[in-house]
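Okay, so here's just one chain, in structure tokens, the form predicted together with the ligand.
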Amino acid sequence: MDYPIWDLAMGGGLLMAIVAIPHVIVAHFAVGGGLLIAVTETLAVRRDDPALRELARRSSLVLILVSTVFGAISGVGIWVVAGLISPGAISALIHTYVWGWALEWVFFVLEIVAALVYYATWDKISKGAHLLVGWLYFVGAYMSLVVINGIITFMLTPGRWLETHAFWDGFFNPTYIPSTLLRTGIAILMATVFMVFAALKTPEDRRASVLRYLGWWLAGGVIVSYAGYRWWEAVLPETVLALFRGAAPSLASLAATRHFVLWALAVTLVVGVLILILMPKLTRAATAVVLALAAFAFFGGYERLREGTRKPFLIHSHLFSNGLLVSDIETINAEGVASWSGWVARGDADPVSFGRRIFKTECSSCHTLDGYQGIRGVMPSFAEVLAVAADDPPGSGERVFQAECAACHADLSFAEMREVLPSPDEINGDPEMIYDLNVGMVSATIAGLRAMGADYAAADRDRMINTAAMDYPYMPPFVGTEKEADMLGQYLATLIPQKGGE
């Protein structure tokens, strides 16, 4: 919170997914990728069947260029943007988990050299020699994924940490091994689907059974991803959990994104099943990429769903994405966030100006201007007044209302809603009074997000916070003096949607 902002038009969440996506794909790969080839390599040798060792070699070329090139690059990469978009929050894991990392590295470096090695003593050295490379390379993927893997989850569910700060309450955290297992599921997967497009070179005479053997590799991968994800879900917190399932989950999109998931892995599961099992035959290039389509939706809706439920925290109960601390929420509200940060202070003193910084500060970590999550978008409009107003065709309004006020205005219903208004004509007679009336709206909304900060800091510091109860269940709060709230809420005055567009 007291660093410069990076103003980067797409916003920082858009960049990171860039990078991030791929690389957690590549990533997987590379682990899951180690397991396959060894595997299949000591079986070619000791059946010595020429076809399983054309596919671990062709497997390892791929997994050469595009796990140790872009695989490493792009983890560096994730580190950079996280840099950029939000130094606090990267700054507060890198140092609760310094030694985590450290031995990450190790690991790393382990992993890079054996499959540097592996590759390029293909025909070159004995059999024996060249497995245990294999064998190590896998030893050393594998492990890196066992040990982030017990920093990602502390993100999500720090567990005894909260209480305590040790570092290996943290690590084993309650989702830790569910969600190690679950990650193994995905590594088999992923590598998998890749390993398909190196077998569709096999000579006729054994495609099918090369093809048939990656399908049982399929078919297992499925199973562990599927037992690690209800076994994931199983031990999340209660309130975690119900951001996204029972009768009524809190956060619907969550829930849309679950079923989503598991319906992936389903669609993984039966073309995998169909393509690689049952008819070889129809495996293509084509085809291939539909089944990884399948596989990599199946694990980005995980992803996805894994970060939705962290939202708004980097680091739950502790530490919100835009490198807010839970535990300085009272100090800045009392002392501003310009004293705070000298890069808020520096530049124009206008309201208009100093707002502007405020909201780079503390909300651009989410929020764009007119891009993903625009903020522009999400404040109530002009427009959007009067086509509740209006009701014009008859439905319409109440649509614009679910996804335009509903938000905000969950106490009531459309019917309501339309009582308070002013008739349509009333609206179009006197723009100015909406401006009024939804500038009201977006610092009636600052206070509340401000008002939140004190949920948050009378919260027992020692377990996880019951998001689902807050105001505004994916956003922190406003911190900052009334002032500087006021400042905010004049900034984004300027941006609200006027009658005739602008």
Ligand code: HEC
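Next block: the form predicted alone, after the form predicted together with the ligand:
A lone chain is what you will see next.
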């Protein structure tokens, strides 16, 4: 928590998604494209099929332009953005997996060199040698996926690493094999939807057969992806599943994302079978775009789900999203966050200014002021409290309660909340009282988050922590002294809307 703070108005998480999702789509195309192009050229040589060989040639150009150019640049972008918004996590991953990253770079260099040689040597070397280069490219690309997947899955399910801190215990974690299967299917999907555009230039007498060939690859990719996803979900710990599964998931947005992921995959299969296998004459640039968007939606949705299921951690049960280590909670609570972070200690001693620096240090990794997950928008307002208390027309108050209050007041029902609130006439007669009540609710929430830190500190650090048992299962605890908690509350109080929007 003592790294410099990048104060980004739009929110670091949103920027990371904007950079990362296009990159992983292209990166998986690079992997799957290596397989499909190598297989396609191999079949073309064996069958003496010029149409398939031309598909491989055109697709290799797309691979060079999209993968090695955009993919490489956006990959650097991920490191830059991640290093700025989550320096603690990047430091932990580098220190834990430095040799893993080194190995991945070896495979990445092989991938890039083979891709350039492969495209540059069409009809310039023997077909056998050219095929060898193509298969070397696929090996390099797929092994890059194999290595990176071990590090990515470790962040969600570190497994025995929490106890041993051993490289291989973290790498071969509980979700590693299911996720590898899932990403293999996704790679095939991404390659197929990209290669459909190259297939549209096939001569008309062979276009239908080439599209059907890609259609079967797409169907296989969907099946492998679905099997991998179901397996991945099946091995997730209950504490993680509670975030997005069950009758009352902790994060309704993640539950909606899960449904979106499965429906997007179903749409991909239906559209792909329809336009590629059953009626290839329907395949045009527009329908190919629809197919690609459905596949991208599935993959992007899954990445959103996978990232969300780590809440409130970057490395589950070890490092929180704000850079706080579970092992440091007791020390910071005793000594104060100001003694731990120079970025809090430096500056004006005014309580509101001090609280603002605490907010930036402990909260800004997830919350902006007014942008993505804006904290000002979740502050209880006069109008919301009045709407809940009045419930006029009947049912409107409960809707406001569910939308604006339930996330922080899971221990109260709508009826119980109305019982503790003043009457509408009392609220209108004394708006200042409601402001004080809202300040009290904010302070109580901070106190609850601080108390939650004791539960984390007391948890068994050799096992994944059951966050479902926490009062706020998707938020890091507040760490610091009671005085610092009070200063954070004073700062947040300045964000609470008053009557008339004052």
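Throughout, rigid core stands for the largest set of C-alpha atoms superposing within 1.5 Å between the two forms. Remember, it's a predicted structure, so these values are computed and weren't measured experimentally. Numbering follows the first chain given and starts at 1.
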- Query: Superposing on the rigid core, is the CA of residue 392 displaced by 2 Å or more between the two forms?
  - Reply: yes
